[in-house]
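Shown here is one chain on its own, the form predicted alone, set out as structure tokens.
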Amino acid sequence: MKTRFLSLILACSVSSVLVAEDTVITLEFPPPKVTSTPAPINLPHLELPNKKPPVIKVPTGVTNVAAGKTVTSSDEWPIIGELDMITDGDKESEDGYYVELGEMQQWVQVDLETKTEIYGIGLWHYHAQPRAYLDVIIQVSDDPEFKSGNTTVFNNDHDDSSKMGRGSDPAYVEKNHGRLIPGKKATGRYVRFYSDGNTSDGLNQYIEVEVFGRSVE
């Protein structure tokens, strides 16, 4: 009898040293600067305005891995901007601070040079002006070119146009917090962002992205 009592107060120690080192992912953002009128917003799947970001709670030591990471994308060439800028932890939405690719399907691609624990993504598009950015997907994989292996964390791809899977998660409008992303502890060295033009145009615009992880290797 002793010795289970003994048992429980160390396992409701070790309990109570997990809960003490959890914290919770906040995301850093930039003043709102909203600098143009909006085209009409009309999606079957956006989500309800002022939806609270899910609250991540993650154990001691996982970082922003992204930051500073190499960055690849589908378009070899983008319009505007340096893909390095992805990285490079400045958010606001003024020229200088964002890649434009071009249109149709493109992919950005953050190489986080081992393989990571992924519990939470941070992601901003252009939000100078409010629009929704069209079938965003991320993948997570080991293989760079993610033929095998991927592990999807969100999707709103609701009609399957892009032929990657029909996706549950709503459409949402950009905004300078961005938007948080659970990772679901998913795994991979490469995560990679799609998307499909935007509500006012046919490009797609990144600003930033974060990935909250720790090494597995």
Second form
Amino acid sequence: MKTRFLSLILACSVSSVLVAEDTVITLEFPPPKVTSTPAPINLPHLELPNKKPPVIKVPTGVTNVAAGKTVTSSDEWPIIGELDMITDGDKESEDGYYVELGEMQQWVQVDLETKTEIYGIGLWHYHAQPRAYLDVIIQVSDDPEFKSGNTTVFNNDHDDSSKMGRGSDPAYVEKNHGRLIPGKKATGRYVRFYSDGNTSDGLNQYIEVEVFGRSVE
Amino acid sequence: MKTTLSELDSSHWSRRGFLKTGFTAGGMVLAAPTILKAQGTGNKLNVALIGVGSQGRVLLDSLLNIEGLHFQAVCDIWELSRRYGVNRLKKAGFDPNGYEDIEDLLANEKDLDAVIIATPDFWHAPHTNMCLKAGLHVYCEKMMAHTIEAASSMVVAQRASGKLLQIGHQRRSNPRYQHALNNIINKAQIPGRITNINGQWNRAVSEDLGSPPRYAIPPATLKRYGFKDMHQFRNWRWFRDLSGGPISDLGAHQIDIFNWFLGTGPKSVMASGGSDYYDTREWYDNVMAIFEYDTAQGPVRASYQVLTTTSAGGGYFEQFMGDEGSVKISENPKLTKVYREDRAPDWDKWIDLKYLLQSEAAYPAENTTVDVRETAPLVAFDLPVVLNKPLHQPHLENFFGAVKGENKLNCDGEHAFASEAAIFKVNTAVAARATIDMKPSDFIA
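The form predicted in complex with its partner chain is what I want next, because the block you gave corresponds to the form predicted alone; please supply it.
Full complex below, order starting with the chain above.
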């Protein structure tokens, strides 16, 4: 499905396209698709609908540096899908476009291949049904094992059930728009995305991640 | 995720919720389901899942919460879905065989007890009938079929087989719906005399489903199984030879509740609709129907709309309106409320008995003024029943309980047919632009 509703301002969804100074990251996204009966969502820290994405200004040279990069995961045998789908630029939510990892906390990790200053992150879980993913945590590190030197840029584990520290970010309902997350100018070579199931099932689906940054090596 | 009794927290729903609280170390947890479920079949029921598309996966997520099942095989013509089913079950500790063709499955899997059918509607009857004939108990998704004749054949096949046939109108096993019918409406008679019903399932605009080229089904395979191409395969719900369209796909859930709660089918159906918005879809993308019932209490008139271009009105619910109160119910607990008319007798007894809960916003603010030409805001109540499982799980549990002889089916083929008979007539009424009268024999297969 090639249709796109909106392009980045000065188009920055593809790594080869540069973003001019003081432009704003705006995610491009596919049309909405709706399947299946939605399960009720009742989370105490669910944000209000239609919250506008943050305004993230970026300087010259910032691109989606995750495009085409290698992805690894905590689940050696995903139920369906290939890990390279997560950085292939396709954000459709239908069968054949997403990777589904097993139950409990799982993660996917992008190797940016070089130490990178990160301005923003785009994240698409499964979005063909209203649902919220649980305990979404995003960290940046130079350690591929994420044992030390980690910077957390997003954490909505409000009750610290993941035992990775309590987060103050809200839970949110997945939509075709994806989620734009400030990168806080964190630096590191690796970006890891955690989740722990969702409000429809206990599984962890990933469609696409984008990392807007520039090498600092 | 922490939960309280007052919350319907989705983390209660799955093994995830259990495992997350039952174990602490991530590595240990991943192995746990395999260890628990791979231990022999013993007295377990051998089950096959026929159809692993979106609905099949929803059912599978519930099935994996039910103890005593051994998943022996999955079947789907799409390699992607078949692989999904096999891998999902392997992760849960089973080792199922995958089949493209159901006849191959039935020929090879000799010790099955039951099948779960979640194929496109036009395959429901052939698949159900061949499984019943093979001596298997069948749980088949609703709508029973894409035509009333095919639905009737399923009841006939069930009678001949002596096996069980449960149809997937899952609300019939939802404890909140059962409480609303058995206690609120029948016992406490909270609504008084029910005079009208309103229901809807409104959904925002959604594009046709697609699929990546690398997962395309060979044209010969598509043709063998009744599909013109991948687009039709992915969007079968919109094609007249394959489905009954939104009134069947979505409306069936709720019109079934009309009939179940009233204990009878309608005496007539009138409807209007059209294929007005989407260029690629054959079936009506919006339908408005009116059903007329004769009940022991008197006439009841019910309106129902299914719209696929707007989610206006809060999505999906059914509201039973009487002269003393109304019961608005939905699978979404946030849309469930009971409203009291001023003329109703005191409901304190039912609150004391925990039939109802005083809603947090039960009474209008004291300084609220009401224009004499308006009706004052109604006092609202909540239902105290929480479903802390996936929506389809209780209905599947009811099916397997019946297979084991522990309970009766909540929606067997006969009752499902009696309820669906009127739903089949809606599209007919739209096409004819006429009122369709129904007689008692129409509800019997």
